[in-house]
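One chain is shown next in structure tokens, namely the form predicted on its own.
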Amino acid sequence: MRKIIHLDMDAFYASVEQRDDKSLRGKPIVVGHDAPRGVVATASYEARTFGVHSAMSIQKAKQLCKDLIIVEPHFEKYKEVSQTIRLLMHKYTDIIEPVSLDEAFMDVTENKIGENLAVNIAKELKNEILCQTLLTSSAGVSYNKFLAKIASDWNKPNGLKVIHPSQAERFIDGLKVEKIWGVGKKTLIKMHSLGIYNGKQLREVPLLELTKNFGKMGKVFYDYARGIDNSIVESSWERKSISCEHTMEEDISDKTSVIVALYNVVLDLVSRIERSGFKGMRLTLKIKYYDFTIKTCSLTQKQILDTKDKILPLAKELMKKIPYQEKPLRLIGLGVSLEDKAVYKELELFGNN
């Protein structure tokens, strides 16, 4: 039987600059751009009692808490803390599969102290990093990932949770469809539709008729509800696309204005790629209309995509296809990606907005 933990900082971001700045303790901050299109990328744990959360505009943040204070980003930091708490990982193994910078998943089924009981190893690494950063951590601990990343988010902030292959049904059975994997807001108002509520619920539906509603994620589904995932802790990750998007003050339709806010987008992104030595030869657009509607194209070249000279007129090229004269533009975002069959993903929630 395999020993998972999911390790996950309690609101990282927020937690950093609180620690930084005594000033901001005790108080609801939320890290994030102040604009007026801006995102919540971290809230406080003070901020979350007046109902503010990740995802949220800065503006409606606003609304429900009068008192908010706004703090600037500041990754380089975040970057270097997470890079501590790594180093205090490897201590135990070295299978560690990082998620982002504030989470990640370690095999601790054979590690390095001999330590037979992984919650003793989670117990041990939270004081730890307790200690050299003093932030709080919380830890899931299960037999598979997808029960260990429940877990670590069951009883925050400082928890842990252990789930036990003889407490997984009983635990599934109580557990709100949408606390998992790949259960969002569509699926869910599906599942709702099916009267589907709980991972007891979900259980009881047979396979077939969760493929024919989910497609191939009704094997996985079908899985969860009965605490099956064998997918593994990948500690060798390779990365496979890198990309970046702008929102805007206002929406866009006019030529020149588009042209502009590609550019600036072009200029985010080559920097980023230049930074992080990524070499990539499919380029794909994403843009987000005022609507929220979201459409995106790609293509692939035989040669590598590093340089503003290389990715402007490409992305020029790709923005023909996208009608936006009568249909505003909210957000241009552009990646490049190794993948035949570029998936692009969004920014963390800190990116430019």
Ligand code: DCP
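Requested next: the structure of the form predicted together with 2'-deoxycytidine-5'-triphosphate (the form predicted on its own having been shown above).
Only one chain is given; partner chains and other molecules are left out.
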């Protein structure tokens, strides 16, 4: 059995802001741009009690919470904390897969300090993070990534939860399907229509029926319901994709504006690729229409996509599939990924940073 830890900082951006400004402590705050089209990057736990959450528009958040304080983001600080926690993790293992600035998986099956109990490593790490950054985090410990991730979310904030192999099935029985990785809004509606609300009910559905309804994900859900997830913790240099996205000041629908906007996203993407040295051959275009519906399309090349000259024509090609003249665009995103998997990570909402 492997030993996996998933670590996730609590209300990350908001906690950093509250740490650095005493007057914000204990108050409902959100981090984001206070602009008509601004979105909430994260909400402090105080703000969450009003129903405010990530990805909500700032305007809506203000309506929900009259005393809401809006704080501009300080990405340099978040990156610094991120580096600190990454360094602390390396004390235990080099098999670390960062998911975002504040979140990472660690495989501690064999670890540098010879500790048998992964929970002890999680405890020690949480403590060291607190001492060095003055921020709390939550950790989940289990024998695979799927369960470790769910466990870290279980007792947030400042949580620590272990799911032993012997407890896994019982734990999954009571797990709401919306907590399961890969179950988004659409999948959830479908699951509910099939009478699947929890892990126990999911386990009762035959594989054939799951694949009929959910395609490739059907097998994944089938395995998850049985506590099976063999995916490995992949170190950062094995990252699968790189992407960025821009929300426009105004919805756009004329060709010139779209091409200019697309050009800017390409430049941003290329600079990210240069900084990371990422080598991918698949380009994915993501569009959010004025009504917030999302469309993605991809194409795969036989060459590494790392320059503007290679990416721009392909991006334009993909854009031809988008009927933006009828449906104005709110957001344009582009990502490059490895050939086999179009892993388009929902990147920071502030695609420009």
